[in-house]
Amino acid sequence: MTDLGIVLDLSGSPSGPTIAEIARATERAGLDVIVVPTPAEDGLDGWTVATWVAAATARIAVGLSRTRPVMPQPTGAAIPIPAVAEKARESLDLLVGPRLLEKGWTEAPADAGPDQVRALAKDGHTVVVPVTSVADVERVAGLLPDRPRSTRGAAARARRRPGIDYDNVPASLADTAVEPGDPRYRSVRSTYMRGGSPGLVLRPRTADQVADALAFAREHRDLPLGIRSAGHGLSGRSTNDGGLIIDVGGIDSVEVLDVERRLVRAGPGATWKQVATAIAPHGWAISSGDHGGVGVGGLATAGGIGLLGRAHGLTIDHVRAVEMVLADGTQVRASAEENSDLFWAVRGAGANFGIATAFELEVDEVAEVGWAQLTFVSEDVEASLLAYARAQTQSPRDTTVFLVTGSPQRGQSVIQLYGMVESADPDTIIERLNAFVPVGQLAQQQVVLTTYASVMSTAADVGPDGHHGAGEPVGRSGFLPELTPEFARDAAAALRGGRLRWFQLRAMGGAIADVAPQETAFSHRDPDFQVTGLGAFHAEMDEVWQPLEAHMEGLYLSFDTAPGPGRVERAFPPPVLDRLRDLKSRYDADGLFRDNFPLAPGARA
């Protein structure tokens, strides 16, 4: 593939063709690049010319020849201040998008012939030729009339990351694949919680295409591999820097399979908002976390500690079958009757064994619910935590309420409670919620009788622009058997210290504990609460979390971002981890699925 273009002459006379005329002629001639050279001190400003060229064209790449300023204190008027130059580059990048090209071309003499240009174009190099007129443009276009062309221009190809065989993306995925130089890249690079810069995003729409994507991933084992459904996960592991992403967000259908059995089929890319909306006309619901924007795939393979959890159990407790593609591309179905060992593993550790392409879920009959959002102010967060725990653990299983708070401000903590009472009776709802009044001084409340689907629908649709998370979340998690005065003391101290920025307690118990621990890979069935904390830095969070973790057992990997194998060993009890590693040896012995959390195949806990 060879790109051919021109270098503008910025010293043209007023009577000659305008820059815009030459630019439009270049695009009409089918050339690929217009390079704006570094002007002389009294010449035109390169940033302005590049912007003007971009505005006058629609397809062609705009090459900006420049030298990055390195002087911290420029002394000459012609030397750009580095910060100003970088801001100009960012602004031009936003205006021009993937058409901006800053390197990667070879300049031929103005009078170069076909043989000389062909020699310079060896190995696919972009060749540009200086021009001063529209006639020059036409001459350049005739130098290599039969040159092989790429579906992506020079600017897009210049942004490719090393180690990825872009030109051999499977044919079934080529039309929807997104590279760093593509216009759609900004919409797929990041997730809800994390900024990313993946080298390639593959977007399969069928199980066969997932198998093709995994074949490509097997050929690039040295690169990070992220699997994404809706990209909402707190752990943020469904994006990376320079690696591959297999995004199954397009596999998002939801259909009712059997009304009598309340059996529903959902694709991994569907959100729980979509599922709730689809099944609501039947009077059904399924406990699915606390946010409608979360994807089915991530939650239904990890656990799913949700707003109906105490009444109806975890999300994974409703999975009746999973269709998935294994690391070697094999398509399998796992259920209690088929591949039962894999079915056990998928419900709690699914990210290590394959990519789910469909779930069969048995949902619940759920009429109207009481949905509560309560805000308290407290000068004693320790006492507030104990009051919340007492109210929640003594509540009937129809009541599931979560707590969120952060660092106190001026000696006062803002404590938010939100949750559900599965009842259509207003008196019952108020009775249940009154138990939480001792948490603090009630500052704001909203309690409504509504449907589960209505609560899930409050999540905003992501839309075509995608997520725009930034930075890297730093989270820690654990399971709390009971909230003791000692834990409340240590949690209050951590919050007052200011480094624990966000703190959540999710209520468990009830129907969650009805399932035997050995039934699924998620085996933490008995704790009263699941705990999550967010901070700014890993080392800082490790120090803050250590006193709290002494009160806990295990952890919930979906909410934990700590690096290192120790987190996996804490997440699963030794017998469970041994069994998972044995299964890993059977289904993914080479460790293709390793970037969510690593299960070393065959290693004994």
Ligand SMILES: Cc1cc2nc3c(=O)[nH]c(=O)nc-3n(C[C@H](O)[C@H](O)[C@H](O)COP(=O)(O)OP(=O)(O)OC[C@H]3O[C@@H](n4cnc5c(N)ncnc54)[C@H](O)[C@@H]3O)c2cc1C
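Given the form predicted alone above, produce the structure of the same protein in the form predicted in complex with the named molecule.
Chain only, nothing else included.
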């Protein structure tokens, strides 16, 4: 393709309206770019003119060479502070779309004829010709009337990342794919917990399209590959920098397959809020996470430790079959009867084996539930942790209560308990919750009789603007066989240290422990609690976590983002890890899927 445009000649001090008129004429004439020249020292400011031109037009690329940052800033220089200039670029993107072009054009003389322009355009250069009037614009537009055009404009193409064969995106995905220069990019680049700048987001809507996306990914093995369903991953790098994302968020239908067997089919892109809402009219619910915004795809391939966990087990315990596209593009179904090895692996380590495109879930009859949110203050967080653990482990399995706290402020800890009692009887609910009163001084309480679906529905919908996570989550996780006084002591010390910003205990036991460890790749069936910590820096968190980890056995991968070695081994204890690695060699020998606790194919533990 050949891009042709104009460069505004500002030497005659044209007025604002004249500049706007020339800009609009350029866009109307079908030219590709309006370049604002690097200003003379005493001339019009480039950024202001570029913004003016962009505001006057709708689609056309606006070219302006970037001012070279100089640090430290000379006191008299007419150049912006780099961070302020960056902010201005982001704002312009927001206001007029990604239309700023910062390099890549060649200027032809004002009187250049078609041959000269064609010669300059030979190597795919964008050629711009100086103009002072609308008549000039019309002349330039007539220079190369039949030049080949690209579907994306010059500014969008300039934002492409290296190493991606953008022009050969599979046809089935080309219309929905999103590149950094597309207006929609803002809404797909980041996830709930993480900021990102992927080079290309592919958005398949069928299993065949997923296979096409994987074929493209196999051609780009050297780039990071993220798999995304609803974008709530922590350990799963469902966004990245400069790599590919296969986003199956659009595969999000939920349908009841068999009322008798309470069998439901859900796409990976559905959120647990959508699932809960869809099945609630039948009087059903499925044990999922505690947050309705989390996606089916990420949770049902990892575990799913939620508010009905003790009553009904993990989410994966309800998976009866999964449809998946493997690394080589094969579409398979895995269940207890077919591909049972894969079925085992998907329930706990699914992200290593393929892209799930549908889950069949056997859900439970769940009438009303007691939903409690209790806030305590405590001057002795150690005693509070022990009191919570005592109450929770002695509760019947109808009760699952999680604990969240942070660093104490002036010696006082705020401790949030939230949980569910699966009962429609207010007395039973109150009795169960009363057991938790010793946790501290009750500061606030809210207990309601409601449905599982309405609890899931408190999660806000992600609008058309998508997620806006920034930075990287720093998370550590582990399983606690038992909450001992020694653990409470060390956890209290870590909390008092101030670097453990957020600390959570998720109650397990009950139905979770009914399943034998060898049944699923998630094999940590016996712990009383799953522990999560969030901090600010990895090195800091490693230090904070070390003493706590001494009390733990294994980790739940979903909340762990530690970069160091040994994490995969903690997530999957030896016999599980060996079997997983064997299967990895069978299903993904080249390690295409590696965004979430990647297994080394075939290696021995």
